[in-house]
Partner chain sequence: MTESKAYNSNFSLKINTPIVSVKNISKRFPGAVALDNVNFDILEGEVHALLGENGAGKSTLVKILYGIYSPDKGEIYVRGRRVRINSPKDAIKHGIVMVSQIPQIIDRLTVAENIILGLEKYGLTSRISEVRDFIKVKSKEVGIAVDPDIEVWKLSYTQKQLVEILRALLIGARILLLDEAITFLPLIEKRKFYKFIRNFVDEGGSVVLITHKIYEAMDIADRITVLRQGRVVGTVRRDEVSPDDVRKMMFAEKSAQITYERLPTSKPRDVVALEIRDLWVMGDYGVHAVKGVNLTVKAGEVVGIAGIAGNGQKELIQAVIGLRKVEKGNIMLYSEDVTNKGVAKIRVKGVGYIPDQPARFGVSLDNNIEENLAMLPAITRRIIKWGAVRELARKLINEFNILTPSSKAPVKLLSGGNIMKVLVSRELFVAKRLLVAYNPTRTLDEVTAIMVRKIIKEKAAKDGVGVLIASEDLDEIFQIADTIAVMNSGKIVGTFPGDKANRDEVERLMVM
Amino acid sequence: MVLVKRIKPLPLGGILIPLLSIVIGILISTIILYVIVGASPIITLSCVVSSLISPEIVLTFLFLTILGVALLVAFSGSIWNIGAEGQLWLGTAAAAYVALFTTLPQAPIVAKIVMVLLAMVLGGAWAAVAGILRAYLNIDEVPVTLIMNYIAYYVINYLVRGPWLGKETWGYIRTDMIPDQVKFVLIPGSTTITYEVLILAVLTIALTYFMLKYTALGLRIRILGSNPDALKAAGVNVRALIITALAISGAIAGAMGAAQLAGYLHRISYPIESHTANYGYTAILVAWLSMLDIRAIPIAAYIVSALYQAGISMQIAGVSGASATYVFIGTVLLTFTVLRVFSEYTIKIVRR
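Now I need the structure of the chain on its own, in the form predicted alone.
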């Protein structure tokens, strides 16, 4: 048996593959949770269905939309940025520095803008390190960006335990609360959704869509993912393009880090690895389910947010632990990977 690449992709594969992945992944997750922890299939499926209409998923939806777009930029060029988690936390640290250790909070609007911009600079620079290693030393960016997540964790942990340790923390190891004037403004009737995060999500999608579809840079990034030799033949600096794509991806993730701090965290707690929602990793599934179509990012983010919330709901109901969330997400991702292979390849029997 050999895998042979299809001449033409499956009809409607761009729609059917993600949908089948979600349905099959949820069913497999239900069986796994029943066998391992005895979770009732009825309760599991009801948690999934109720999460699809829960207002609690809106914040997660916005964050995963931003991060999904960030990863899509790199993935479109076949550059596998697995480091959005570290990039967003460095963005969080950059925003915390502006809020806690500068006088900019006296001008709240300016402070918020600088928080986001500095977060983008730091997140982009962090991702660019992996881009430089890939471009000039041909070191695979997957392990590099993954390892850099943990370096980011430990750098921030050092700051929080040391020079950034707050004075009003009541025995906890964490920074002080950021000033009220630089916290993002809640939308009336909501306890978590802010105007600034909503605006950031809309701008991220709109500007990235325009960049990928209507600019030379976006075209080159997309060609990089399919035919890098054509770029070289056209005289394009492929090394610089790799670094740029990763830097843009990291910058968007960094902006999400600033939104995380000013939107709902309001302080950084030690240790980071115990206080992270792992949005940077979860967003990988969002980017994959979109089939690298930016128009599908919000849909994928909505579905993944519902799965994320379903795991939390099961934990609250006492039928499963926190790992239920990762059972859902991991199973859907694995199912999608398998189905994606068979959407592009077919099995043939070769007789000698």
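Beyond the form predicted alone, can we have the form predicted together with its partner chain?
Single chain only below; no partners, no other molecules.
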């Protein structure tokens, strides 16, 4: 069996392959859940199907969209930012600082803007560290961004246990609630979705689309992924480019961190490891599922948030823990990762 390039990409591969991966992945998950914990396939499948139309997934969907776009920026340049999780939590911390320890909340609009901006700066700077190491010392960004997630957790844990520990916490280790006036405004009829998050999601997609398509920066980031040497010879500062790509990626993740605080968390609780929804990691799947096409990011985010929800509803149905979510995500992503090869390649059988 050998793999050869298709003369033409598989027709409709962009739609067929993700769909097929989801179906196959879910079937494998159903079998796994049945074999190991005896979960009835009917319940599993109905949980998955009902999640697809559940309104619960909207918030996760929005967050994963924003983060998916964040990662897309770096991934387009073959910069594998695994650190959205840390970048987003630093954004949360930055926003919390503005909300809790400055006088800005007296002017709520200004405060909200500063919260998001500072979050972007911090998230961007955090990511830029990995960018600098990669650009100047050629250190692989994968381990660095990954490791920096943990460092981010511990830095924030330190702050929450120490200087930021709240006054009215009822014995919990956590910060105070941020002032009401800087909380994002809920849209009518929802308990989680806010106007600001919606705006943020739309802005992120629109601006990033423009950046990647119509600016020299965006084009060069895309070329960075295929041939950095040519960029260098063309007179592009490749080091600055790598750092910028990571910084933009981190800044978007940071903005989403501010949104998570002002949108629904409203405070930071210790320890982060057990309170995080791991959106930063999950978003990797979103960016990956999109095949690095920004228009597909929302679709991918929708699929992943539905799988997330499916795991949660299985838990409620008493079938199994968060493990189900992981199994769903793992199998769907692995299937997709392998199957997507066939949009450009095909298998040929050769005799030995």
